[in-house]
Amino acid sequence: MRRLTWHDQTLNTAIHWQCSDRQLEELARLLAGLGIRQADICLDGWRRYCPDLKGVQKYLHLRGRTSLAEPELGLAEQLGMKGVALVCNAARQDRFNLLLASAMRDADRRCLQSSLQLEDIAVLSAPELAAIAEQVNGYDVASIIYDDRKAKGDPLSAFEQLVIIIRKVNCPVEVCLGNAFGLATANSLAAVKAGITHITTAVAGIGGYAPWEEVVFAVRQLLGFDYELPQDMAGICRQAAAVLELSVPESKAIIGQSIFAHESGLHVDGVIKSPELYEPFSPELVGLKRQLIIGKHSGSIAIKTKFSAWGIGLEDVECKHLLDRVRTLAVKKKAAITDTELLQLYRSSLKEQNYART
């Protein structure tokens, strides 16, 4: 089995809207938790306010991005950084095996491995691709990198480049993919399909890239990845983004807090007697909990299960009772009651109920 490397771009973010140093290296470590061991940041990002990296490089390999133009290769070598991804714009070929062959070179004397990353891939023709692939194929680089920032690939074009470009060049090849129209998962997933390894990804898609949590789950349940997830993983999750001052959504995919929240009666009844038929995996699996939602739509299942958790056992005309006043109150206040008011009305319908007896 294909093991997956993830290439972090949350940690260039992070960098691009000015983190502290503290706020970055506690990122890098939340980025080490969740198994993700490389990220690429922008030199020319890096410049603007030059942080300390000692910190990050504790718990993260750092790989440059610069410019195949203007390389700074000497940044990056200062840095303690052990490789770079230069980049130029696949369609525009100007001076090309000049600049490449001098970057090389370059890089080469300061013992740091080059790898070549290709803007705008995603528009060329196969005939371009397989022109493209004997170029690079005269350099020692050590990947290629399809470059879809822009989002210009859909998952079934980005399979057939991608499979071309795997047979023509003779080093691994990476994606780095934008998620302008929402694809960047299902390509990430394409591009997996088609033989690659290597990925770059954000926590919760921050900065537009294609969300971790989102691929490393599709690999793991549709296409069989033995991937081990990390313990907690939706909750590091929110703590990676609370670093940049960021919250999840309730409502994301695979890691948000209310993904496995059920209201209405007939839901609440089916998810406890079959979790599949409304749960597609197990809310435990990413570090979740169900969440049984007390309101106008709720059914006498849910209020007994929310009771037994809590150790109270209701006989069915209680359930009755209470029922009727979480309905009354939910419609007074529009929103669904919280656990507190719940336990407040069964008190208060306790103490009625003893009244009546008296």
Given for the second form:
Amino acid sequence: MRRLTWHDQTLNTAIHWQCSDRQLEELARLLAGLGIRQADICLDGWRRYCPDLKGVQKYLHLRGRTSLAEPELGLAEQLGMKGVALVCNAARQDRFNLLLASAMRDADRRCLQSSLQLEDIAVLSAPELAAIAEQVNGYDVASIIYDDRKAKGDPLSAFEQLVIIIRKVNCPVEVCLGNAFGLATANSLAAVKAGITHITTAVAGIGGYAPWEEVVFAVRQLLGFDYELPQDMAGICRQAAAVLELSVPESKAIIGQSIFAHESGLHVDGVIKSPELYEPFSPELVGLKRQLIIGKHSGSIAIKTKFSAWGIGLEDVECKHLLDRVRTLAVKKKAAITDTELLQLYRSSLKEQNYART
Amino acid sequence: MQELKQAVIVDTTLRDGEQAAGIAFTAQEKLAIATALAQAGVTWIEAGTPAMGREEVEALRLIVNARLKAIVFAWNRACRGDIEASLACGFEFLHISVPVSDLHIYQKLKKSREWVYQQLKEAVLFAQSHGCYISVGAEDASRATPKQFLELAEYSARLGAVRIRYADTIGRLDPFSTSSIMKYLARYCPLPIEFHAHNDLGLATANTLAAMQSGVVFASVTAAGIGERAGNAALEEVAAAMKEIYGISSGIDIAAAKKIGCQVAALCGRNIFPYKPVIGTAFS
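Condition change, the form predicted on its own to the form predicted in complex with its partner chain:
Full complex below, order starting with the chain above.
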């Protein structure tokens, strides 16, 4: 089985936001806990406030991203990096032909490995890709990076393009994909399917990249990668986002706190009978818990299950009456009903029934 | 770039979207969302589930009576009570959902496939006797065989249904499997297919687009992608991707769709993550 390497972008975003040295180190520690060992950082962004990255480097290998036109290789050397990604527009072969050899000589002198990061490559045709591959093969680059940060590609075409590129170039190929239209996970999956092993990701899609947790889960689930998920993956991702003062949305795929919360009658009934009816995987796998929520969409099974857990057996007619009140209250407060509220509704409906009898 | 020629958006923010745990819209909010969707160019709006009771019925009557420039329809199980509730709201187009996978038929309903067909037939005929058009929902289609789905589609077509929904109920498909399944189904299915994605693996938008590239015409979406668990394919993502990646129009005003996404998120009490595609501040 191929091993996958994640090139993190969460840290780069934290640097862009000028997090403190301590925050950056904490983030690096959390990322390492997820099994992420590599991070690419933008050298220009680092230079804006020059945070100390020694703490970070205890956990992560860093590679510097810099423009091929004005490569800041001195910074990469100063930061003790082993490699740089030289960014250049894919459609401008003349540009990298002009600049790459001299940048590589300079990098070599500083003991830096050079990768060539080709922006806007997703819009190129097969012959254009072949022409680029031929040019790139004239240089001894460590890798080329297929860069679709503008998110112009879709999974089916990314797959076809990457198959061509992998076949034509002599060096390893990586991908760096943007999520502007919500396709970065699918495009990363397509890349892995095409044979790519180095993928740029960020926890929860921070920075606009492919969400790490989605890609890792998708390749495991759909391509059968034997990838051991870290314990409490959702919790660690939440902590990593918190370093950047971000909260992971409750419905965020794989790691959101509410993705195993069920409310609708049909779903609660199903999940009680057998979780696999309405759950794509077990919540424990990602460190989450199943929740049964009472609200506007609840059905009688959910209400009866709740009350039987409290030792109260509800008759059908009682349950229907209670359900009406639950729906009214849920719409009024525009949210789920708490256990306390549910018991209050039950008590007041009991009282009403007693009045009705007397 | 692979082609995507056409897609018709079917919005289910007010039905499957609202079904997300903890979300409840008031009648006025439901009307406002439906109105905004119709104004943005959405031509099919799944507005809710009348069988849920008084509040929902009141909200749905408001929406039906607003005479929006869109076909507004209701979700039903295949049972007379549900259909009666929809008729009482004044709906003329009904969606009737039945499970199609063995798992859902035998483990959830604990019934047989014949029983499901019989229920569907009675429900469809009853609704049609009141002059309604019907689309049939194939729940958990991605865990049924293509043969089971096509059988249901043929049965529904014979009953006079006008469309069938293929629901990836637990979001287990990926764009590649979606593409190969949908190419096959679109070729043999006697009814137009509506593809209904879930975002459990983060692939809902990609799967929806892949289905559209494979001959499926109708795309089921929700504003801001709200919905059960990790949600559905997001209206604004599908519409924006169609324009920016494939260069075709979905008939939806994208600026309006983004605004609706933001408003719906606000009505759900959810903050928009800055890196949420299309409507996150990092992208807009």
